[in-house]
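Here's a solo chain for you in structure tokens, the form predicted on its own.
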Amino acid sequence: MKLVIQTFVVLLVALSFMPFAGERNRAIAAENANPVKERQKLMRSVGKAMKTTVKMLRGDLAYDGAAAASAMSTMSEVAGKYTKLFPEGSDMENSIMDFDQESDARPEIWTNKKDFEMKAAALLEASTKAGKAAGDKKALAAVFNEVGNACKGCHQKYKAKKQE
């Protein structure tokens, strides 16, 4: 009988936490259901990684191979996920979704998806290569332009210019 009561108490305690878990899961799902917000968050992390790496390569920050490798790892991770955050209907011109923020993504992303994915693959390759070289400042500097060129190649074609 004692075991039955203990089991019942454990179940009651566990069930009392379920509404909180449901709310948390709904909040996480809601944020992930907004691909614009998620891709902007990822691009901010790429911008931060680029800024840190450039400062180290220019000598504005002390060179830290581990920090440079981490920055390149961030870029590689983003490049691997980023293209999945442009589902059909998530462009601002033809949106079937309700977004609460603007996007700089050009419609060409959706009309030329294969090229867009190739550009992301180029960033993945360049940042992975740079990450392997990050232990040595000169070695990283020798390959870092490939990372910048991969970013530039995509931004020129698929990112709208900010309106001033």
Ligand code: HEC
Contents of the next structure:
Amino acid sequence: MKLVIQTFVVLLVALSFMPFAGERNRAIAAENANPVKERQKLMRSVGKAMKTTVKMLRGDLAYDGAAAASAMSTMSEVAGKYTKLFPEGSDMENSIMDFDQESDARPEIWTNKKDFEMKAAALLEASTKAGKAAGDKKALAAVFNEVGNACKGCHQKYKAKKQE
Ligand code: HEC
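Same protein, different condition: the form predicted on its own was shown, now please give the form predicted in complex with heme C.
To see the whole picture, the full complex is given below, headed by that same chain.
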């Protein structure tokens, strides 16, 4: 335990001598209050939109085309800006230190940035397509699995805890 604490202190001291990384993170953090919190909030709104839509498709809630279209546009909006909220040092291991917020973001996001962006683009595409079909329950049901696959496609690779 003592060794762990010592290592931690050494690491903190080392970090304080890395002005560039620190300043850059602070600048980004100031710009978006806290990018980790912000991206989690956005994902929760996507999760909520998903739940409402699934309930309507299953018949647990009365189908409402306008509500379904709005849920799909929530997803498209998030997909359009989501990947900008991943500054260096905000993955699941470093975020506590840099951003004071726990995260499920796997470090692979930063080593496969292009692929991660493609996964967000896949959600944008699927939710846009689903949004166009949302006026009709059957039409939406026919394309909705693409939306679910877009969530899975990204989470399996880039999100730590298994969810959705
Ligand atoms: C481009 C990749 C990507 C796509 C697409 C994606 N997610 Fe996520 N999602 C993530 C990552 C990464 C996290 C963890 C972020 C963090 O904790 O910093 C996350 C976290 C979440 C969370 C937890 C939010 C919280 O409270 O912290 C929910 C709920 C969620 N996603 C739902 C969904 C649903 C539903 C879809 C599809 C409609 C989806 N996501 C599509 C990457 C994605």
